[in-house]
Amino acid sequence: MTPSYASYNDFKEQLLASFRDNEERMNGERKSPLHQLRRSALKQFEQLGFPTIRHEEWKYSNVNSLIKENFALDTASSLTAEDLVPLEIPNLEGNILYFVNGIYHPELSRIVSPSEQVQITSFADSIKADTEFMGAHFARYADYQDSAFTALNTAMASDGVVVRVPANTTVDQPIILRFITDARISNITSQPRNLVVIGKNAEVMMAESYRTLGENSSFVNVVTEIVLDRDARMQYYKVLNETAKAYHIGTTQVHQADNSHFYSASITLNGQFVRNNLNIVLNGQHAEAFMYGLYMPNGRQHVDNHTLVDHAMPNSYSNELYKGILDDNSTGVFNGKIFVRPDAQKTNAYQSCKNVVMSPGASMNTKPQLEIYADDVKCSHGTTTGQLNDEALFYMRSRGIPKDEARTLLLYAFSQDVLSQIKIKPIREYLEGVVREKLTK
């Protein structure tokens, strides 16, 4: 019988709670160094607690509402593949993983690629059965010390996926990971965990998308951990189309070496609170990283966008553009920041975020940031926050165009700087449609 954790005071000790009744089944041996490293992340988040809008990097994003929330930790599900139609994305083709609740359920899924090309295994599976490989890169790259939320996943993580990608392999399929929260019966939480690790001149596109099923509470607390070996490619996208009572906090860390390239786009639609970290440490010579976001909340839902670049090395690049659209009394965050360290000369580090507010009760509250420690360096930021274009809105209405359809088509221009950026041609031709349905709600 699945214990019920519903008597504890708080959501804190309802977490602490499930972590001692359930650390047999986690990884098989509780003296084993990976279980040690999940008590150690433990024992932090205990330390940090959920964070406030005393700690700089929560200023603008209180996370209360959540955590009085009661959830269940119960992971079971009745959810079907016939439940699953109305979710699918049309003539979408690759490696589609299921995960319902943060489970794996290969009966939903379905993975084409040989597995010369690439080798796909739920976390739950290899952190059992692949004690060494894990314990090399499991909880390597996204550092849990001052993060209570990966702390917290750190701990709890009970399942996700693990992609390996062997050196100069090229996987010609994508890898689509879809978490599904079903939330019809009672609010629900869950802590998935990937890891891709891509080898020497090996390359890839992958895409993980968050929906909610049902009329209660979700949160979703996913960490997701990339390494590149030199000369590796990825294209990552990250999708959340979730419901007005989903809460989201993810987190992506990723880690490149000398030449590779990593070009990713991350589009919120919807969700009530969603937290965003994009960290990027650039650990090698002529690496590149490319950022792409587009953000949408409208009634009162709250979208914050972290972002992180961490030019470790000499001669690396990248490029960041950011762009919200807030309606109705929504609130938005952006906090991006260039770290270049004293070694790292000849860097190039680019970034930009801008918004348009359509309503007097949304706000955007942006910091861009910009920490140079070398002196060879072409560093830029900028922000812009402000209204619809008049001049080109009255230009459009003047060649006869209504103005709730100039209004719609302005803004689905402004959104596809980043949505032409997605490869994968379904998913972009599914989002675009998706943008342009919300915007002429």
The other form holds:
Amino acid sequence: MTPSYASYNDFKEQLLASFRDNEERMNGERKSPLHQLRRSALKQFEQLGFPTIRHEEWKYSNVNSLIKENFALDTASSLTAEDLVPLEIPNLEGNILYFVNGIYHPELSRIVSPSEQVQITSFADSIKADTEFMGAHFARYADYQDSAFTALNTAMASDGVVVRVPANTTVDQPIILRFITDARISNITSQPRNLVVIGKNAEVMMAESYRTLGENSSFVNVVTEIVLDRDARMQYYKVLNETAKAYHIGTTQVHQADNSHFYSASITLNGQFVRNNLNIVLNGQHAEAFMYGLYMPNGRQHVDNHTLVDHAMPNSYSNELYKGILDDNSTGVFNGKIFVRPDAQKTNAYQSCKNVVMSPGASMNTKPQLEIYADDVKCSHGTTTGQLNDEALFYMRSRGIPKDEARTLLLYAFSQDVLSQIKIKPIREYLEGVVREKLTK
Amino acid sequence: MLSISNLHASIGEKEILRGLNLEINAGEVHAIMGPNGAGKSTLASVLAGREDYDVTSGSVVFDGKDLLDMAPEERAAEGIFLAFQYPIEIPGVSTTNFLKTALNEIRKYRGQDSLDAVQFLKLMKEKMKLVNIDQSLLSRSLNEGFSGGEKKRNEIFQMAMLEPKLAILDETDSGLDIDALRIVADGVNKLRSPERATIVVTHYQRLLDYIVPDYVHVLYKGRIVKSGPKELALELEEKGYDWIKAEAEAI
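For comparison with the form predicted alone, would you give the structure of this protein in the form predicted together with its partner chain?
Every chain and every other molecule in the complex is listed next, the one we just looked at coming first.
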């Protein structure tokens, strides 16, 4: 069992000590290139430290309360299949993989797709057994030089999923990753790491969902790297319906080749502190990325979505729509960066962020950032933050629809622009249910 | 059916209705005319319950109940319908879904059972014929991207679906060409019955060629300064409002 280091006052020191402790128990692999890479990531984390609000990228998201909590690095859990029943998404079929406190649990999971279609393995197994493949891909996309959390994950990650889709293959069943934090006994942190490599002209759907069980705090720091070869297509959904004591920091790093298509939806319905980073490099001609997002914080919840689209080659396309409904004393952040490199002529990039603030105590910070170094491009961005349209409410009420019902109907319709993009029907229906419930509360 | 007495209403510091009186019985059609800024749309809004206006004195009794005490949705359920001058666009909510919610909320208020999908569709088909409206329009987001004529026709369609006791048409003719005007008026006329009353708020006489009123009232500076039979509308069309203004100022 991994020692918990809960006695450390300083979270950073605790994490560093854990790394060194693990290292001491290693034999030959200590000298392996992969481990050297992890060491350098750790060094980088040590140097960077946790970001403060003086850091431009963290100006509105203060991680102070997170690093002051005492988290156990314990991965053990007594969770059984029975405990998971209430968390199941009705009618959901496909490859469903459960990770408890960051560790893959095959006995709770089921993989239904044949291995000719897709190879689904645990990160822990892959990093031991398939060093060549992992050496070629692991940490090759998600930059850890400038991000403390990515560096930390790169150094510490012990498990997650590795998905490989061979060329010219359509994976007909979705891959659902369910990350469960068992915080029934103590505060728990985990560092899941995923890698998805999609071959030429292959296609796959994947969803990540995060849930905490129990009353204690959880902190998940996840990194997912996704590589699309030419003509590949992916639907990618990230779903957070967390507890009020859950911290989540996640980075999804996407690398796209010629004519590949990436569709994503990032849905944050609940969680105390959530930071979603979605970074996409369009490193091929005619590559296309679609990014949708919905966040609905209430209470004192904080949700921060950072997106970055790097148009590195000509003729690429990106389109982004993020929508937020903020209630009570919640806070939201949207930071959308579009980067068009000098060579990326004929780029089309569109970005929109729309927010409804329901209460005087709630606030939203939006920051679109366009950095354009090519001259023949079409880019647009727009953000709106406002209240529910009074005229629309009156119109609906004048037809006999009570105020609360009218409000729910309008907000539900507002969320539909994003939710309707989700092609895995049971997930979409599950989310629609949670949204409806949240709106009628 | 509707009894308005000494109604005063203001928006902010500005008083717009200044002692308005009006009696409407079931089966009647009343036209409210008047120059711009007379308070015509304010009257329509106050009756429907728009919260931007403060009623400072007076009373409005509808079927024996105090209308001013009710929320807009209660007024609708009691049988008041306002056809908007500028119908609002509701993104993401189809006319069908909107009307199903509205109709069933009204039925709930009245203690009636909800209509199921089959009953609702049957009713919708029936009413669609009445205003010559296309199914494809009803599946789209309500009023979003509709032309002026489509929006107005949709208002009359909603009215047909909700079957109000008192319909208030606020400048329904504005922005309509003659064909659209005829379709809209035709729909309104088909809904006329001895149990229902209509208030037609309009600046021009044109609409009244098609929806023939029993009474015409001239609103000026927040009061009804002249009432008469339908011929009054023709007189106003011919002579304009200046003589009315002069008459009113002389009092």
